[in-house]
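To begin, one chain is listed below as structure tokens, in the form predicted on its own.
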Amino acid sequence: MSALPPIPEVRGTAVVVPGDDIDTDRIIPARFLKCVTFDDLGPALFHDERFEADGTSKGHPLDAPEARGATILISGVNFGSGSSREHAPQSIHKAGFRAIVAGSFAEIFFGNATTLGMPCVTLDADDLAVLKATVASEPATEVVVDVANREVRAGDRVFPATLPDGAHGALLEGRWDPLGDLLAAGDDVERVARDLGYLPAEPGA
């Protein structure tokens, strides 16, 4: 049995990254992965295109008044392209982001963020559009990603959304995390152990 929290869904307000393309560089510039824990990259999110070199906004959507406190991020195709480095999906997740919403993932951002129970969900151009126009006209509708039945609702709107069926599951079965899913099958990881034959039985031995 997983440990690990389903996620049937996740709701709240949504905020606009315009762009297709937008790689992970943009999402957190390299020189913020000098950490050594993922907590603090919640600021950096973005960082070079909301700030000027001495910090004042640029005026990016991130840090517009009505984006506080938002959930969900909605961006175009190819979102999470470039470097496979997980600091961009953690700081995402880091600055209050729980899902996102976009034409397309890079396949490595969409594990790595499918990994940390944040879902990625796909719109077809036309729907997109429509999410991104109400969210940009209404910054209070509240938007829902519903992971179990695969669709965005916003307002009176209804989305079909695309999420392939290994990240469905993951997500709505609490199995989303391998190593939390590993940790939790404590047991089954010693009687393999035990059955294999050629490991010692206890550590050191």
Partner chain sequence: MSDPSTASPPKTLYQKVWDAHTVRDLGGGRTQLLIGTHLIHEVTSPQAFGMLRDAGLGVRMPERTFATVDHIVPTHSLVEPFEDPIADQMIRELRRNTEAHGIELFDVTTGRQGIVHMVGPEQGITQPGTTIACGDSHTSTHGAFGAIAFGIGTSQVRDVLATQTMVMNELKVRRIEVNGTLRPGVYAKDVILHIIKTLGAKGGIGYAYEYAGDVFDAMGMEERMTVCNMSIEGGARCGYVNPDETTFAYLEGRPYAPKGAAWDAAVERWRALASDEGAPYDDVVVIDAADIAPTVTWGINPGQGVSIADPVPDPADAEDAAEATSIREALEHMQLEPGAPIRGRKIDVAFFGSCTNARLSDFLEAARVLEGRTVAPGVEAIAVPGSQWVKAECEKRGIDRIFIDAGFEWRGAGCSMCLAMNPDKLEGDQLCASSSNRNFKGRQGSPTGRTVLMSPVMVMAAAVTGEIADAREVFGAADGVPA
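Same protein, different form: I have the form predicted on its own, so give me the form predicted in complex with its partner chain.
If you are looking for partners or other molecules, they are not here, because only the chain is given.
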């Protein structure tokens, strides 16, 4: 596997998707899962929250003119709950976002997003409220998700951010897609498989 680029920070304008417990069905409704590649998922992001059945806009924050070109998505607690569909972070990524700031993340979503090289950092409730208010009042504010230093900056404000060590290291070292690491384990897989007692002695075909 070729080395991946390290992701020490993500910088850009942000958009706030309000609310807690934003589940992956809302991020991408199930009918958009009918695809054999992830290539065309960008426009499906939050589709039913954004558009009426006839395609007219519901005035979702993602469709506000000032949201154009935003690279950082901000939301509430338990973001990405529910279905394991990787289509959810894929659609966020394909829509141009490169980092997510929230109160907390559902675990499967967090893992899926990290594997795409899209940092997911959390802020405490008060800081998150200030960040949201800052972005809402000044949408042009440059927001920096500083992965290396585990902080989020907006204008002259600095918020301490949480990012678990595993994801932190993986993003900084360009190991966020773990396939290379997994393939490098070599004989260790056979050894563990043999000792388990329920797997075939000679794995692989």
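Remember, it's a predicted structure, so these values are computed and weren't measured experimentally. Positions refer to the first chain, counted from 1. If you superpose the two forms and keep the largest set of C-alpha atoms that fall within 1.5 Å, you have the rigid core.
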With both forms fitted on the core, give yes or no for whether the Cα of residue 190 moves by 2 angstroms or more between the two forms.
yes
